[in-house]
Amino acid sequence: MAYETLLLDRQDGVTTVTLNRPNKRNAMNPKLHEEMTAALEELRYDHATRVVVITGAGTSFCAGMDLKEYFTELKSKPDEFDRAGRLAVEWRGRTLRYYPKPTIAMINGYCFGGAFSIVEGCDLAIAAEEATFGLSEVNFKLFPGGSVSKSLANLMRPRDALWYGMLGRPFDGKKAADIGFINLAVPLANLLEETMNIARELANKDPHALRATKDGFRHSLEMSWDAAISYSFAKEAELVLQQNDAWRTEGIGDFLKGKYKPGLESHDQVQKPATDPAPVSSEQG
């Protein structure tokens, strides 16, 4: 379907979703929340899409919520304000976090306020060193509301969250990587190439194993030790059914046949077996 506030580009199993309001620094208005909700639902069942990358058009990733369209124009429309707020929280705070496919935030420029929840909701985040991050809410007498405070609590150390939340000072991509808010910061000129290399690497891995990895991590955060262990064994049994036991027969099996070393390479890199493969030990190496 066609979108007014988004651009979708599909290549090599990777779909890039670009927030497309460059004249507003890709600030999120109610329309964008509606369209992101629809786009993520569309891509969920698009079998050609194995990885989703989210970025912004122009020189910005996302400037947060559109202050005028959301906070001001909907002030006298409580039902519309509530609906927009629910959509805004849902796609960033729950849909992305539990999405069945790997997601990557590619932060190319300004990343403020509500955009922090996009970054936190994605599985991985790569930013330009020149990108500018900031929690500017306190500067206009607000606080990091909606899902943003939870995003800070999930990813940032308390000292960092309160430092930037209370002072409203900006920081760059290098600092974002230093404090663990993102995985990696690279020069802007290399951002697209680096991000797509990671995305393609993910796209070549088993999708069931990737989803189980995400589910095991996300849900275990909310469980007791015993519940987490029980859930993990249940996911393993589920994976056996989904893959027809391929992780054992192919993943471990090809390792034992000497075809690859899972500690150093992925099973998708396995080549045709040699005529007389050398014997290997039963340990990864």
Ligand code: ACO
Second form
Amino acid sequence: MAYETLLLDRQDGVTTVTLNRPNKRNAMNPKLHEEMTAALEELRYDHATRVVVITGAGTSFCAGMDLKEYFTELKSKPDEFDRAGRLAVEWRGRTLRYYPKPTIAMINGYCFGGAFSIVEGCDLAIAAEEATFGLSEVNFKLFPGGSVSKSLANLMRPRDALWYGMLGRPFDGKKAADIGFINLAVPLANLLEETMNIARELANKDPHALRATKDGFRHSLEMSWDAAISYSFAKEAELVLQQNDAWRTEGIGDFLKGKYKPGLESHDQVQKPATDPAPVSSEQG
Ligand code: ACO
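With the form predicted alone done, generate the form predicted together with acetyl coenzyme *A (ACO) in the same format.
Shown next: the complete complex, the earlier chain at its head.
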């Protein structure tokens, strides 16, 4: 499917979705929300996609909501305003949070306001050290509305959320990593390579195990202890069916046969040497 505001690029099981309004610093207009909704639906069932990376074209990751096309031009069109706001909240919130495949935010530049909810919705986040983050809402007399306050509550320490939310001061990628808003900050020149290394590592792991990892964590946040334990055992039984018991027969089985050490390496990496001419090192059993 062709998109007006997005670029999709599929390589080695990793699909990169690029927000593509560089002249508007990739601000999210209503069209972009419609297209992200459609693209995530398309990739959900795309067998060539095992991992989704979200990034921005040009010097910006995403300058937040489109202050003109969303907040201003839809002011007197309540139905269209409601629809765009609903889609905006859904794809960055529920859709990304429970997405069946791993997701990575690759923050290449500006990341403001509503873009924090993209970062929070993704499972992992890697930024350029030079990137600029900011809860700029207060600077124009708003507050972190829509899904952003909840994203802050989910991911940031209270002191940091209120510091940046109330002061509106920008901070860089290194700071974002220091406060745990993202996983890792690397020089911009290395951002793509570092992100793709992580994405390919995920693409080589068992997709059912990855999904259960996400579901177990995300749903447990909302459950009582008893419900979480019950859910977890049910997920384990589901995984047995999905993988035909592979975690036990192959995963544990190959460890018990002395073939690899799961504490130090992944089973899927161990399977690779069959097609790899390089000799298997002693660490790989
Ligand atoms: N909404 C709509 N248009 C935007 C947005 C935005 N959020 N951000 C940038 N643009 C547009 C500008 O209006 C400009 O358009 P024009 O060329 O038609 O005049 C174009 O993008 C380039 O913007 P500049 O300001 O010229 O670019 P510069 O690189 O100097 O600055 C920056 C980029 C820092 C992102 C600046 O544009 C800015 O502060 N934008 C607003 C960021 C913001 O507060 N976002 C809202 C967060 S709150 C929320 O999401 C609810």
